[in-house]
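First comes one chain, alone, set out as structure tokens in the form predicted alone.
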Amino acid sequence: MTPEAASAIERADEVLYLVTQPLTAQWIERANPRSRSLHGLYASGKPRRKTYAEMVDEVLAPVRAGREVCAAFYGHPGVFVNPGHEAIRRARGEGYRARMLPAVSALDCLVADLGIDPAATGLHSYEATDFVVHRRRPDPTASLVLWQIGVVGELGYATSPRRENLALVVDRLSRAYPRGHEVIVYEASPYPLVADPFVLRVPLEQLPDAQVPLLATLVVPPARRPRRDRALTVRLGLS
């Protein structure tokens, strides 16, 4: 959490939060006693889209009542957080001042923990379900990040990854990568000063049987080097 975000939580008239760690919830409620969780809006079998719509309504209700509201989401509030973007869009549309504060995202942690430099390898990323159903074409010469592989194909509230859906991810990736290519199952540490991140390196074909946390990200390192355009290299004056 950045000092800017902490300050926004502390000074708000009301804080609504959605976090995955009890210690984080405890910190928020100590920082501002006028805080309450949005987690109760989730329910088994309830479509995620409906839950997100209810979250937006919960955030906007006190705004319309004239209070200064802070909505705090785990990770980055603009990365895979539909209610964050939608609440700001609707608030501004109704004439209220609203802004999103940047945060340390899982991608920032991934770069640091795994030693991946996007400038050196190139980087492309997709949400895992989007990658599968839209037949995205990966570039095997660049690093690939697939978000939310633990909930591939899930539209509701999942409690554990479905192995058959992970197998579909493998099937899609195996069209561009060898089945024995090493991939990395990653989850950033919620407590980086006292706990290590989850890092599991496995061959691609073994992913469905691997220990995959629900909030995990899949990192696929490059399988080969990119082909250099020699003519353009000469024109740029590069050796």
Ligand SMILES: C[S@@+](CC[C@H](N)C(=O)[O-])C[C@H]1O[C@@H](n2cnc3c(N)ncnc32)[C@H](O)[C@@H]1O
The other form holds:
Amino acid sequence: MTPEAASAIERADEVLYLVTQPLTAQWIERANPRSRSLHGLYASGKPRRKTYAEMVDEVLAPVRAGREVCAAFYGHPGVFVNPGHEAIRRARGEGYRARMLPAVSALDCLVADLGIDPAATGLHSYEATDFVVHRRRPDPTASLVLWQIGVVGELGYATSPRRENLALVVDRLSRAYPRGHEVIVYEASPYPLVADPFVLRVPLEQLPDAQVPLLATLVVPPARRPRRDRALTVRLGLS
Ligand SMILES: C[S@@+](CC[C@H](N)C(=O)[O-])C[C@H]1O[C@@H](n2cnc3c(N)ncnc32)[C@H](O)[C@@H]1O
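Can you now output the form predicted together with the ligand? The one shown was the form predicted alone.
Entire complex below, previous chain first.
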């Protein structure tokens, strides 16, 4: 996290947090003893949407009581974190000051670990279930990042990966990429200085049988170069 985010945690009257690592939880609790986890709101069989609504209520209750509240979510608090955005929207709607501080997302980690520069390839990203059910069209000339591939079709709370639905992702991708195209199953290390990230390169067609960790993100490198528009190139004065 940034020094600004760390300071927001330290100074808050109350900290509500949702993290994946016990060490992170320990750090937060040491930084501010008035901290508690939101994790207990998850339950097996409970729709994720309901859990998120309860998280927002938990964050807003002390705000309404006049306290300075910091809600801390792992990674970037606004990247694939519905309650992060919703809590801010609701707080502002009720007339309270609310601000999101950025942090390091899984996307930032994969750019660093896999050496992918969005400027070189272009970059687009989707949530994996959204990608399948909305028949999103990937651009095979740009890098593609698919989030939540460990929980495709899971609208509740998963404690282990749901790999059986990966075949649907492969079906969708196969319309734009060769079935033998290499894809990368990626999981950033929670302790980057002492442990390596999980990086598994497999042909697309073998993805359903691959070892996919619960928190994995899928990277699909470009399959071909984009075509240059000659007229526009000339108009821009580029050779
Ligand atoms: C609910 S989202 C939270 C994302 C988080 N806020 C962030 O900024 O990275 C969970 C998804 O983020 C991605 N993710 C979370 N932790 C990850 C990790 N350590 N390595 C790779 N992807 C991760 C996965 O796609 C996972 O399914």
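Everything numeric in this text was worked out from a predicted model, so none of it was measured. We call the rigid core whatever largest set of C-alpha positions still superposes within 1.5 Å between the two forms. Residue numbers count along the first chain shown, from 1.
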Core-aligned C-alpha movement of residue 234 between these two forms, 2 Å or more: yes
